[in-house]
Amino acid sequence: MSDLKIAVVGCAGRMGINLLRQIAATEGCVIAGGTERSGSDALGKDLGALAGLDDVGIMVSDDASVVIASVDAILDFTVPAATAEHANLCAEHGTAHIIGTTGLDADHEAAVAAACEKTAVIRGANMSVGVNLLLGLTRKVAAMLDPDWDIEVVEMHHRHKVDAPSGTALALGKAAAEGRGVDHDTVADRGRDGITGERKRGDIGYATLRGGNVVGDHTVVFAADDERIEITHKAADRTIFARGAVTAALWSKGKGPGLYGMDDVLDLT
């Protein structure tokens, strides 16, 4: 069977250059394509030496339509505006999109709910094996602990990252609410500042911290009085994220439109 062909977007940032190495060393797939935004001081180079790796004989490139349409799966951990333009190019192209962008609002859900009919979509707020562990120990536990028990989500990341409560930390508190079976929009606390009152029975609770390099650390918190429990993850390296996008995109192969997530992929459900 041939190598399947994998595009990056945003192939010159930091996730970018993790993804096409990881690409690069994975057998059973090839580096296809890669973008980056126009002005872009990475345009015209070689996506291999871009990687630190040798040259593979395709350049970066600013046009999107034409890369999604030669390759077989892309790689999309950029903007949330850029990740609704990729779905609507991807369901165009029936290319695999894999998503671990974060912060969509509701018009780019819609467009990448729209491509999820076209094309597969695979999505994860976090791609690592054990991130996804958590995820589901965090709704086991929850389901088995009253609401006398308190839900605080705590992360931290990198001073660069944009957006907050990461990805991850809001589907732990999804996962959380799901294992109570409650509507998680209707007990997140996202935020606490001043004189806020007494902390409500129910709620799920959410901390970001931002400062160094850190690429992610995340604690779920289930308090009674006088016992609690914590479960965390800490990631070292962005490779468990690369790696983890990777296998996705070759899980896609041969899969039919429809939205997937890493417990598809990974075999957790």
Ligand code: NAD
The other form holds:
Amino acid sequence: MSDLKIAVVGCAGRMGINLLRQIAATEGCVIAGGTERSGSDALGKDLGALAGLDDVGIMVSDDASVVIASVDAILDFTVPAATAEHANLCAEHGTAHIIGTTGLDADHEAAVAAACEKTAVIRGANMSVGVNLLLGLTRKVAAMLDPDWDIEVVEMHHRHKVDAPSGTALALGKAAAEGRGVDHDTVADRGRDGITGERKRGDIGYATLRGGNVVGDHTVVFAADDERIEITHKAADRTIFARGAVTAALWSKGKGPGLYGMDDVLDLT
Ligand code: NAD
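Next block: the form predicted together with this ligand, after the form predicted on its own:
Shown next: the complete complex, the earlier chain at its head.
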């Protein structure tokens, strides 16, 4: 069987570099392309050299259309507007789209939803095995506890992160809402400042910390009178996300159009 041809869009980013290294370290796939935004210093560089590996003879391009047309799957950890554009191109060329980008608005979401009709889209707010287990546990615990147990999601990330709460924190809040059988957006309390009034029974609250080079810490707190349950995941290295993304790309081989999650890829359902 021939190797799966994978491109990394946004290949010079924090995740992009990790993704290139992970493809190179994984059997059954090859680095087959990489893109960056126009004006990036990385344009024209060899993808191998960019990731601190041997040259692979393929240069960083700013022509996403050409790159996406020539590969089996792309790994996309970029920015929401670019991800929406990549979704359109993947739909056009039948290329599998592995999406790690967070912070998409309604228009970006609509582009991704349309792409799912034409090609396989695998999406994970967090691609690590540990966080996907945490999502399942959160859903389960929330289903077992009544709303006298207040649910709070606390996250900390590095100082460069631009969206809040993190995509993973929101996915955890949604898992808790699902477990409880309530509409997430109705009960979500995403920011508190000043005289907020008392906490509303049944709300799911969020707290965001930013600083240093923290890769990603998430805790779901279930707090009742006199007792508290806390479930925590701490990411020490971006490799855990890159490993999940490459596993997802390999899993996409032969899959028809549709929206898939990391629970499908990791068989956690
Ligand atoms: P980053 O800023 O280091 O990297 C993003 C890269 O995308 C940059 O190199 C940027 O130049 C590039 N880019 C921007 N527009 C582009 C375009 N039009 N075409 C090609 N490249 C373009 O950010 P990061 O820390 O690597 O994170 C990227 C995204 O991935 C964020 O949304 C983050 O929240 C998310 N993320 C998700 C997971 C997960 O497991 N799902 C894990 C880590 C990060």
